[in-house]
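Form predicted alone, single chain, as structure tokens, below.
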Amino acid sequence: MKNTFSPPNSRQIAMPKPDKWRYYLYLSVIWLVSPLVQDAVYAAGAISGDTVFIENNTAFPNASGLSATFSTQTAIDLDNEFFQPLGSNGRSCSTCHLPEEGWSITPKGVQQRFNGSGGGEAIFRTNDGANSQHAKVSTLKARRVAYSLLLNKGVIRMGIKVPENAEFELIDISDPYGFATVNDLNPSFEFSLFRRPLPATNLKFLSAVMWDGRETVSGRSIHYDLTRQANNATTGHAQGQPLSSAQRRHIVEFETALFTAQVYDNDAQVLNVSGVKGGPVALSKQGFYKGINDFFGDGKTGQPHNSRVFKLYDAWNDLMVTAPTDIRAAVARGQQLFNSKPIVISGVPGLNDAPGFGNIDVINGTCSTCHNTPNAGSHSASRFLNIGVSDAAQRTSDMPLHTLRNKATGELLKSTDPGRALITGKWQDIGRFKVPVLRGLAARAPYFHNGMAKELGNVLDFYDRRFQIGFDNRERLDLILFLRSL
């Protein structure tokens, strides 16, 4: 097989045996499918004894095709502290951030790990993996029940208190797992929240760290914020001691060098040849700074927002005319729809009510209004939006529901997750979350912070209902094909 990259001074790196065999399995599968994509992606791995080496651009299969990661450190260093169990419960960063699952986790992968270990693998810990920290896990059946949300939606439980002097108070809770009732409410009570692990890749394009921005410190760099996150994840999720400065630095240097994207689609096929700019290598060269191409004006140049955020598949635009039934033409149409399909945006706290921009009741936008970072799709400014994902109307029976009361007005609001409000204490921030990076979507379903959208089609259906967009069947399919090619 043609090898399109050879990292300089590459070395084999020690890895524990369980992880060795997981990567061996993936590499074996990739070698079987690689002739289909040999000029664009490749699988590379040297396995000897207890060592595994995975080169840049090694492709991992997902439901839509293949994704790959490129590291600007010339290779993915599996000896980095990111892969080391630095806590007391056997977890490492890679427990919930797997390269073969878009540097996050998927229900399918979690279920395989449960079946292979009987629920004993490191991800299955009651401190945050179970629906309740009091869940019974003494039998296989009990563990399957205890970890049902992790198994079905790939979510981790977060415990966060209401801030002191918050503008609201928690007055009632409906918890299907008996973790808390209204009788348990007291100043030390922690909300039981369920959120997807964000991908530990493409971090260059972040304007805030974590769904609610709790690791973001005003005036500090993303690198600083990520060192906080690495340390808090170790002391919390891994139940360990604080990391040394060197350990934090090594983890962040590793993470910020990673770029992940889809490189092969089962229908459109190769995504990074003949002028097409998919894949992680081109992504690693994409420029970014906070506020770039923001809807309310570029944060550095002051230039107006350009809705043409994605240009990856411009080379296929001619196919929309010459071969409209070609899947590549559908991807190009999907890209065009993402950039230009009109969406009337109203009732979105964090956007329509932004006081610095005149409290715009109605914004005539597109998908790229919020996903405005060029060729990445994150929100380039540190802004948190409430599109209604955690509203009571979206609640499913497997999620807790919290009733909040505004201390000043007495207004009541029900939410499955108050989001940013648990960091700021502000009533207006209830339900607000950051806009995630879109690249590498196909590898890391389900979607939204709570995993409520099982597939990309469910994501589009939510937006279609929420903003009454009116996608027809072809538009819906074209957008799905484009999104899964990111």
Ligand code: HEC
Contents of the next structure:
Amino acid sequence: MKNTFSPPNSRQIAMPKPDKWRYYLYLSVIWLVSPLVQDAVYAAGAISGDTVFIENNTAFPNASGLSATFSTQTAIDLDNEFFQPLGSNGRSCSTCHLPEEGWSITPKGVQQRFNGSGGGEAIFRTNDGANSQHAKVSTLKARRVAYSLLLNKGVIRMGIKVPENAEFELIDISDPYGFATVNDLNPSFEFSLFRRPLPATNLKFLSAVMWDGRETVSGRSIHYDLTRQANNATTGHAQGQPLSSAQRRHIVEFETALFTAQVYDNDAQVLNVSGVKGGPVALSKQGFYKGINDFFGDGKTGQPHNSRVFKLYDAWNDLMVTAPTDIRAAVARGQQLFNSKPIVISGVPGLNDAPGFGNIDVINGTCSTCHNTPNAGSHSASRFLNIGVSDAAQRTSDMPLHTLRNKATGELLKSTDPGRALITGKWQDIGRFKVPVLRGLAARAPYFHNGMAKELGNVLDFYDRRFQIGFDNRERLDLILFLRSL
Ligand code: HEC
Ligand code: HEC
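Right, the form predicted alone is done, so what does the form predicted together with this ligand look like?
Zooming out: every chain and molecule, the one shown earlier first.
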């Protein structure tokens, strides 16, 4: 027997004609059933016998509209190992990668789970859910304190050691949670790095796996990397035994079939009709290969970089002239700004110092210089960039700050998260991270690896300061409307 949790007769979001009232109806129906879907997702591991799945294109509400997932496996199979507790602490992949939260987690969702379970639900485990592994969790009040970063920013603690033979050493840590202190400077010391779960969807467009690329093995496919990743997530996050090769294969086949995007915006309305190409179905047909449209020339064809990376809303370009006050014209303008608003990119390690390209000090670029993958917005080459998110200047008092010393030069650097450098041991890699896919953004605020940008507006404020772009209010609004329609 088959069970689905979408409302009967009103679950397909892809429909021939735009009809906003039907969407409002969906919205209300889906609001009503969404606790059911959540329960189903959380309990999927416990359900046996029946095949349980979420229909393709079932829409889930978020702050600015609806997002949906399309699986090339025809539906989201809740019987997949992805939803089963595979370790010893009750967690499954779906503990931190939820379909209704853009296959990541949101503070709001985490807070609901905390309130519903008194902080007992499986995400609340001290190994990596708490601010410190030693945090006291015996009372409700203690648990609220212990899991404050997870509750406020939806971040998970990654424990990573300094690699042997690193070009730098750790000389001081300021950790508000007293976990990683200088007293811990011993061989088993690990950094506490608080990071957002990257979405376990739209994986077709990856050139590197994890924020620091640590699951990416040079010369191997993303498929291979994801298989490694699934296993390490089980032994790490879920504190379990290694997965069988069949389990790994099932998980990777499941997650690589997923495509997620916003399908409806509260203001611009339907995002996948009348020639516009929003939504997950069109995304699933988008071509990709490593190095496509690279800034330094396409990896396969050698064609120069085309800054028109997003073309989803081209069908609304005319409105910029005929109906400039229409919200859909604003979305089209936002897309144009993303593709063409000049940004003077300098001092970005990983780009301005890219070896083999002549170390270009100043690149006259755009958002799409770094977010170069057509209609997806990831970086198509396996390259890690430091735009300054983990710089000391961005540090807020809830984050640990690490002082690192270059063993050769004695130079000092402070960073909340050294990123790629903890994988390669290279000084120049401090603060470098991968460029994430930009689809389905509205479903999974906050942004950046440490969740420091609460909303898309905060992302733009960061870029405006970092690169002195000088957005005016109109441009800022247009860009937000575009980004939240992705
Ligand atoms: C406790 C929460 C948690 C659990 C459980 C969890 N993940 Fe994750 N996942 C994360 C975090 C946090 C990251 C990003 C970490 C980083 O980059 O350092 C991540 C990253 C990923 C990525 C990388 C995506 C990308 O763009 O590179 C994939 C794929 C993924 N997880 C799949 C899984 C699978 C499959 C499972 C189950 C076997 C799983 N996760 C279990 C928190 C979790
Ligand atoms: C110099 C390269 C570069 C440029 C230019 C750039 N980005 Fe980014 N972007 C990145 C990197 C790297 C990250 C990840 C940084 C981190 O979290 O440490 C990122 C992250 C983001 C995120 C957060 C995604 C998430 O899942 O958390 C958004 C949104 C974003 N960029 C939008 C933009 C917009 C809009 C512009 C233009 C105004 C822009 N970017 C320009 C490199 C760039």
